[in-house]
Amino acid sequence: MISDALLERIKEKLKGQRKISFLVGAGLSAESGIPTFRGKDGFWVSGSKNYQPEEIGTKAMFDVNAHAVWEWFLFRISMMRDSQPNAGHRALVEMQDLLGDRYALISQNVDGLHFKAGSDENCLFLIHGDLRYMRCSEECSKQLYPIPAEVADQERTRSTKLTFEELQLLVCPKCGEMARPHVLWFDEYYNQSYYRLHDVLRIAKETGLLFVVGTSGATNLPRAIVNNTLARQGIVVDINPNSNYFSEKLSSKKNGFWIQGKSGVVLPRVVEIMKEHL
């Protein structure tokens, strides 16, 4: 699973002194049985329409019909407030503990896991946001809010419809309008007030040893993060059981490796990696 070759490497980074961070995706939360936004779950049906995530995950189409956006993300939140941390979140809190201030998490999942398992927010950076919050549209603060537990902790199927009395819920506090939900859509950037953008890029210049974990690298925030690492002779190392453009990239670099298998079987050896070469 780790070869000779990369765990002199892991030996190498962990004896200095420079960050070990971790960059992980929707892979790792699908071992917990949520969906990707890619996935063939992540599409929604409003009215007669079928629409993609790229769709309907958009500021454009919250302006046009927020309610069926708030929909789709609460029928999403339904799937999520079940689901249980897997073994590759209790790792990253192994590794947390055992890195103590070398330790970053960078984490484009919106699903609240992490704080199951019991990441700690300082060092927990949540790059695509956190689906346990809602904002006010209209950008009268940037304040969060926790969505009402009256409205996020509905069962819904794809066919539930907001009642009128859950949208008078869903409304910014402070001014009184239409509020969004805390994330990161497909038609916005990356910005720091929200997304922590000069944070992670910063850790990214800092970090010896980077793995990436359950992250086509569809996005160019992850990507730079990935550039910014190697190209301060850092090495990436790619978790994932399909190729994809990080392990293509890394193919190609002295210092990126790739892992072919699940986060859930990866992670727990790395710990194990760890608590033997700290």
The other form holds:
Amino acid sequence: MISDALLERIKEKLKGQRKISFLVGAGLSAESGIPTFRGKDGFWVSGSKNYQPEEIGTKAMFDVNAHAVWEWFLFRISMMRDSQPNAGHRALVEMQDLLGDRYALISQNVDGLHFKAGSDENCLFLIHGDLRYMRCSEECSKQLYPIPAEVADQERTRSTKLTFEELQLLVCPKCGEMARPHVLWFDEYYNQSYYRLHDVLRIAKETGLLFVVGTSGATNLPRAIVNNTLARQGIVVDINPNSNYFSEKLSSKKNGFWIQGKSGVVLPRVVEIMKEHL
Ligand code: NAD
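What would the structure be for the form predicted together with ligand NAD, given that what you showed me was the form predicted alone?
Starting with the chain above, the whole complex follows.
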């Protein structure tokens, strides 16, 4: 699974002082039963139309049909609520404990599974938001509010509609405007205050060994993170069962590697290597 050449490079980086970081995406949670966006279950139906996540997960759609957007996100929340962390999430927590302040976890996942697994918030950077929270859609402040349990804890199917009572709860507690899910939408930009943009770019520069796990590389911040690590002679290792943007990019780099496999299998193996060589 891990070639001798890669093992030697990993050992060399483990002995150094630089950070060892993980950039993870939806593929990490696939083994917990949460569909990826680009997998076959990513679509959403509203009225007579099928939407792709790139259409429904947008500010533009929220501005014209906030109810449909909330219904989609609440369906995803209901699916995530009962899911449990898998071996990949647990391996990340083990590595956090082994590496101490050399460890950073940059996650695109909004499903809360890192918290359920026991990840430490101080070294966890949620660059696409956190679906446990909502915030004011009019930006009256930057405050995050937990999505009220009366709404978040309901069982939902793809056809469950929001009730009038639920809509009354999905408002900004401060100004009374509609609240929105605390996630980065496809037509929005990364920033520091919500998504830790500057922090993660700095961490990428300080990283000597970066594992990229379960992400297709479709968004620009993950690409910039990988570029920042490579530009400072860091090693980047893609873990993914399928070929993707990163595996292809890394194949032409002397510091780039691809381990073709599932995160729930490969990450526990990386833990063993760390235990042996740190
Ligand atoms: P993506 O759906 O674009 O790609 C998922 C990647 O995971 C693919 O490359 C796939 O080959 C890989 N994969 C599938 N099973 C895997 C496994 N067992 N182990 C390792 N890799 C596996 O996901 P993305 O790149 O994260 O981008 C999607 C966006 O949607 C992100 O912005 C994310 O915020 C959001 N999203 C989040 C969740 C979640 O929180 N769990 C789920 C879906 C989408």
